[in-house]
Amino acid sequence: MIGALEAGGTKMVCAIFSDQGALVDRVSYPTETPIEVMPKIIAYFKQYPELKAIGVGSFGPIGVNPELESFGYITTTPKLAWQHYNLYGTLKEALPLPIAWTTDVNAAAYGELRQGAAQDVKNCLYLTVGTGIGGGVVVNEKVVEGYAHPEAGHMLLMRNEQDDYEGFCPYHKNCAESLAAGPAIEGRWGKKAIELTDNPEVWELEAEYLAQALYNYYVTLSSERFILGGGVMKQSQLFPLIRAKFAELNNGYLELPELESFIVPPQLGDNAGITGCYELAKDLIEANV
């Protein structure tokens, strides 16, 4: 068996698989301060001695250089209970077991690569627009990391002349997640973006932050596939629209692929982080046979 643990900022996602990538068992805990949650992790994980390997997909930012002291920490999150944890280090401790250490959003392309919307590619980006904007990115089936891990909700953006709304970031009042998250909205238009549903400005000016970071992602990775998740993009008017504006940007420089088959919702649904827990650690075990 194979346990996957997606560590998200509200909930902890815990799961079993078999080695075939059946999904065995579930259970998800408030994500409470470590001294709360993690020996329910830890006990959970203990129930299943048969287990070969664990894959671990957390909310960050987080340490992902073995060469650096940071690796295996949440580092400078706003959940104060965790900065700077070591969460692969108390897992590795608790349970000697291999384990894969990446981003939630790292693995949540991961599993659409594998068994998901990106599954006939080799490069993908999956971007999660709700209470914040993550991303994470797949090139040539490896899950991008460096001295860092990709940061893409902060990538910078060219604010809309009109917009005079400042930015809900604290580091980048131009960021795509200071000028599109959901607390965006909120603060922009004084509604939660459920209730703006009927209101097409608002999405017209979401569609054009979220498409230039696109853009930006592409002119950049050349992704095969963006996937966007999260609450936001529960607003299925945003695929239309940014697709249109994703052309309009690209203005006939780069040959483009099909749009409708390139910028799409996920197919796992809720099940993309685990997946990618899962598949990462199933690589890590046979890397190691």
The other form holds:
2 protein chains.
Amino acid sequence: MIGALEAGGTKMVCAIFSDQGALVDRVSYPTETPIEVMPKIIAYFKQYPELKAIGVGSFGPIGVNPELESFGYITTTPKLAWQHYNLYGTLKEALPLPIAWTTDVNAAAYGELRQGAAQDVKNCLYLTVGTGIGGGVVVNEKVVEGYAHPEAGHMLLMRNEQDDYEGFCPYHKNCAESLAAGPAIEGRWGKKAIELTDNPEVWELEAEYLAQALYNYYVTLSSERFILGGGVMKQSQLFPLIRAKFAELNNGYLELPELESFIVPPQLGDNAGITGCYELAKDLIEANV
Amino acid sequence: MIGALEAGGTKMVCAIFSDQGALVDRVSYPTETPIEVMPKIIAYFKQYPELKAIGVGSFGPIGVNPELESFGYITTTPKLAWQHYNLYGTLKEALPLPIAWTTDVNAAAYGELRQGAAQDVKNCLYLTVGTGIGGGVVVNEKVVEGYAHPEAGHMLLMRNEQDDYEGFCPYHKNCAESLAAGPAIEGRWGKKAIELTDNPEVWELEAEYLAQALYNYYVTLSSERFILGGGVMKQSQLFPLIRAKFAELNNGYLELPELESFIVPPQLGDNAGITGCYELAKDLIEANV
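Given the form predicted alone above, produce the structure of the same protein in the form predicted together with a further copy of the same chain.
Okay, now the whole complex, with that chain kicking things off.
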């Protein structure tokens, strides 16, 4: 059996998979403080002494570079109780098993690559557009980490000349998160995204920013699939608009995949993250055999 | 023995390496038309019947996706005689050997990773800033290719508000190549880069654009090293300016590598490309054993 933990900013999803990959059990706990929720998570996994490994996909930023002291920690999150908390180390101490460790969005990207919307390709990017924008990247069937992990939501963008919304990211006025995450929509138009469904100008501008970010990922990665999820992407009218803007930005330059099957919603829904955690843990077991 | 061909827009560099990786011979031919230069290249490699494989890094765009008809071709290059020319196929027919095939900049990135400025890391990006801007990408010690290959020079950028130069890329007004390659410097300031060495405002703006491109690569790839070469980068005063602008754009958000050893010039100089071609051919032999 293999364990999976999707450590999210609002809930902690724990799951157990069989060796054949079947989801055997799944629970979730609110993300209170570490001292409240970590014992529940540890007790949950301890119920399964036959566990061979655990895969963890965590909200971030997190330390993923084994050569830095920050490895295993949730680092500069605005969630104060979790700042500089050693999530990996705490789990490893309580559960002495191989533990795969990456970001929640890298795990979701990998889950979609192995079992979801990108299972026929080797390179994909998963973008979640909600209260923030996060991106997970898979290249050659491996999640991308380098000095740190991708922070694709902070891609710097050209601002639309008519747009005078100042942006809400405290670090970058013009990054994708600052201009196109849920709070940017609300800040610019004065209403929540969900109340703006019928205002085409909202979605035209949103699509312009998201397409620009995708175009920049594409020239860097040549991804075979872009998977867009998160609360804002429930506005499914965005998909055709983003595809059209993407083609417009390309302006005939690069050979592109057929857009309809290139920029797509997730297939695994709420299970993308834990599925990716399971797959990463399985890889870890296989690599150690 | 292993062969290497760096197919550039102005010259074709052919080289022979020993199995131990020593450069045994190196010649170069002007990049005339295929009908003129291809027989020379083929005759050169035919002198070495003991060749086990050849690595090719070509100017582009090229077809690298084996599932597309464009595989092996130089595709939409402005060099008319080479448009839609099957370089890989022509070599393969004349020299029935394993042939590694990627872009010139991917080969240079891989050469620098194996033997040059990035030999201590697993992830790097090589950017050449000259008559155009090209980028090669290595992730987890492999060159990045997906649906096609990276075209990192066409990263879309925020324009500096004071800059009214219109850009020269026929496809994108605001891409890095359009705003920061050699012809953009000449177009904006009315003189060649080399005559502008003493004009600090030229290099401040150039550094602003290049740092922006690097920042966007960084949030996507989390690269451990950025290697900047090409004619424009001979203006070595750019390096400290780019590092400073990069830190400014980050604005304290991401944990960054020490900048001095992060944004660096190439170490292999003119041999980066053929060294990468050799290394790719060697990998191909090892994968087939």
